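Heads up, the chain below is alone and in the form predicted alone; it's given as structure tokens.
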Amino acid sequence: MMKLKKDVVIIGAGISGVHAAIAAARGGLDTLLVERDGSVGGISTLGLCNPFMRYWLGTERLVGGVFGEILSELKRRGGLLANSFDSETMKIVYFEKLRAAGVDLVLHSIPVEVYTEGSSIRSARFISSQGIPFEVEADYFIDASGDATFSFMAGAEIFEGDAGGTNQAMTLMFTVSGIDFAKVSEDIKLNKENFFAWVSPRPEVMSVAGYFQEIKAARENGYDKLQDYYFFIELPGEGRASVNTTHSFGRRAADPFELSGAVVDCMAQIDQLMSFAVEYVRGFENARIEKIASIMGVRESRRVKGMYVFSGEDVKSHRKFNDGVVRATYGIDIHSESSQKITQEDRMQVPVYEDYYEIPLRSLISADFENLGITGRCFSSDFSGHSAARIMPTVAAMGQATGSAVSSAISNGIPLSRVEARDIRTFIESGTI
């Protein structure tokens, strides 16, 4: 069996893992990034997730660093439209950034065993989809797997779901082309009561949620798989949009059978949604499915207990920390069967963003293993805190912070828990949008 020695191994090449790998490699570490799928980017590429939810306050960008560089590259290549982006351009940018940083990347591989000694992880064994095993010894490991797969296998303490153990709803994204946005805009202008109050007919990028009247009519005519609203956002290119409307409720995301069931649920919804859009939604008369995500959009599954458990109260109070390394402003956003039943009050709500909160470095360090960083969807948080911090720009910043912290720990010969947050703050390069 092939055996390797690295400074740091990052498990999961989603947006957070990519940022962690780039930061670690730029910090001089011999870095290995291991990914289960055949490309990098996770939910931001294979999952077709769009847009980048709010990462700014006024004209100030709260997340800079590597994420800011990626935004600039997307824009230069024509792959950015305000806060929406093209998934295929994003893949190209990620691969270029990883190559330039000197990250070693292995795809189609998953961990199968984690070897520990006391409070330290010594090595891990992986296997490729071709059945080839390899073992990697490293000074540090970073779990960016989304489902806390690596930490779970190591025996770290894990949280899952809400107080009753129920996960957030899962969503399968898809993109549509052939849309006439002039008709969409005119429809919003003439029928504002048919949309959420925050929807504008003349935005920089069309972000549209509503069609309450059309959904009511369609349900009366036999459409039985529709949610209470139809939501899409314009993408770069001609007449393209990303649809974020499907939901599979009550399924455990870390269970392979239930996860597969969620895919089946959402595929049936996509089929009906597309027929609904063509028949009922003005501007979609000639629309067609462009592509369907190859991975399910899992909002929340397993989370790792860290040195600090970030909470919903931290979000609500806009809490700042002495070891704060990530700034964010997106609020608590829990997708459940009850929360997706849209009331008249829900329709009239317009989000207000007045301040930011911070995520501390302690929430990115395992409480059980001194050489294990945790980043992205599996970072240390409670259910409601996680629902706010799970968005792509925020987890990108977590990744950069975690990779930078490991680099600082190794270069200074100190434990990860003693790294000074001021040395690795991800928002130093934030600036204006």
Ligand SMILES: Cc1cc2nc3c(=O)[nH]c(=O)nc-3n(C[C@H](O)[C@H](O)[C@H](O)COP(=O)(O)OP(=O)(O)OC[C@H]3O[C@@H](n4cnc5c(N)ncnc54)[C@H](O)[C@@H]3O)c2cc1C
The other form holds:
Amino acid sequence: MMKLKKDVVIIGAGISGVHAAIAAARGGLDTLLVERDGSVGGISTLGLCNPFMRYWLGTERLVGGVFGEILSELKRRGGLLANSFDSETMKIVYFEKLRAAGVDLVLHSIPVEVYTEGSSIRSARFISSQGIPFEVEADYFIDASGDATFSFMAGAEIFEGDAGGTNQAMTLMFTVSGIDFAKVSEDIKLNKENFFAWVSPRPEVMSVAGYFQEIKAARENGYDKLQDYYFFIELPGEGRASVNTTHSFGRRAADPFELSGAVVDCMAQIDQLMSFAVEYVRGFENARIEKIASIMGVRESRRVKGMYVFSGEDVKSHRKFNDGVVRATYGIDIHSESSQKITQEDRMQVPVYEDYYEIPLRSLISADFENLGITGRCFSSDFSGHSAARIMPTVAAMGQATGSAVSSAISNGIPLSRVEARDIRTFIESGTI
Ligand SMILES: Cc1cc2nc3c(=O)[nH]c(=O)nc-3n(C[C@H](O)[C@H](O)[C@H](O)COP(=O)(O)OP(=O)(O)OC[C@H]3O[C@@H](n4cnc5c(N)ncnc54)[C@H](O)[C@@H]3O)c2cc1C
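Shown: the form predicted alone; wanted: the form predicted together with the named molecule:
Below, the chain from earlier opens the complete complex, with every other chain and molecule after it.
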């Protein structure tokens, strides 16, 4: 069997794992990034997720560093429209940044066995989809799998779902082309009450949610798979949008059968939603499905217990930490069956962003294994804290912080838990948007 020795192995090449790998490699580490799919980016590319949720306060960017570079590169290539981006351009940018940093990337591979010794992970055995096993010994491992798969296999303590163990709803995203945005805009201007109060007819990028009257009419005509609103975000290019409207509730994302059931549910919803849009939504008369995400949009599945469990209270109190390494402002956002029932009060709400909170380095380090970093969707958090911190800019910053922390631990010959947060803050380079 092939055997490798690396400084750090990162499992999962979603936006967080990519940032962790780039930071680790730039920090001088021999870095291996292992990904189960055939491309990188996870939910941010294959999942067709858009746009970047708020990572700025006023004109101040809360996330800089590698994420800032990626934004500039997307812009240079015409793949950025305010905070919405083109998923294929994003793939190219990720690959280019990984290559330039000198990250070793292996696709189509998953871990099958994790070898531990007391509170340390010694090595792991992986297998490729071609059935070729390989073992990697490393000083550090970073779980960026989103589902905490590597930590779960190592035997780390895991949290899952809300107090009753129920995960957030899953959503299969899709993109649409052929939209007439002038008509969409005109419709919003004439029928403001038919949309959420925050929807504007002339923003930099159209983010539209509502169509309450059309949904009511369509339901009366037999459409039985619609949610209470229709939500889409304009994408770079002519007449393109990303639709974030399907929902599969109450299914366990870490169970392969339930996850597959969610895909089946959402495919049926997409089919009906597209017919609805063409028939009822002004500006969608000639629209068609461009792409359906090749992976399910899992908002939350398993989370790893870290040295600190980041909480919803930390979000609400805009808490700052001595070892704060990531800054964010996005609020608690839980997709559950009840949260999708839209009341008049919901429609009138306009989100307010007035301060930031921090995420401490301790919530990026496993409580059980001293050489295990945990980043992205599976970082250490409670259910509601997670719901705020899971957005792309924030998990990108977590990745950079975790990769940099491992590099700092190795170069200073100290444990990960003793790394100085001030050396690795992801907002040091934050700049004006
Ligand atoms: C439907 C939906 C809508 C969202 N909307 C927004 C939005 O509008 N704005 C925003 O900013 N954020 C949004 N988010 C949140 C955000 O997209 C995700 O939380 C974020 O992209 C997660 O990044 P990640 O790198 O932590 O995880 P992922 O993107 O899940 O990446 C994990 C990676 O690990 C790989 N992997 C998994 N298991 C293994 C294994 N065993 N071995 C090897 N590789 C493995 C996966 O293939 C994947 O590439 C949304 C999320 C969802 C689901």
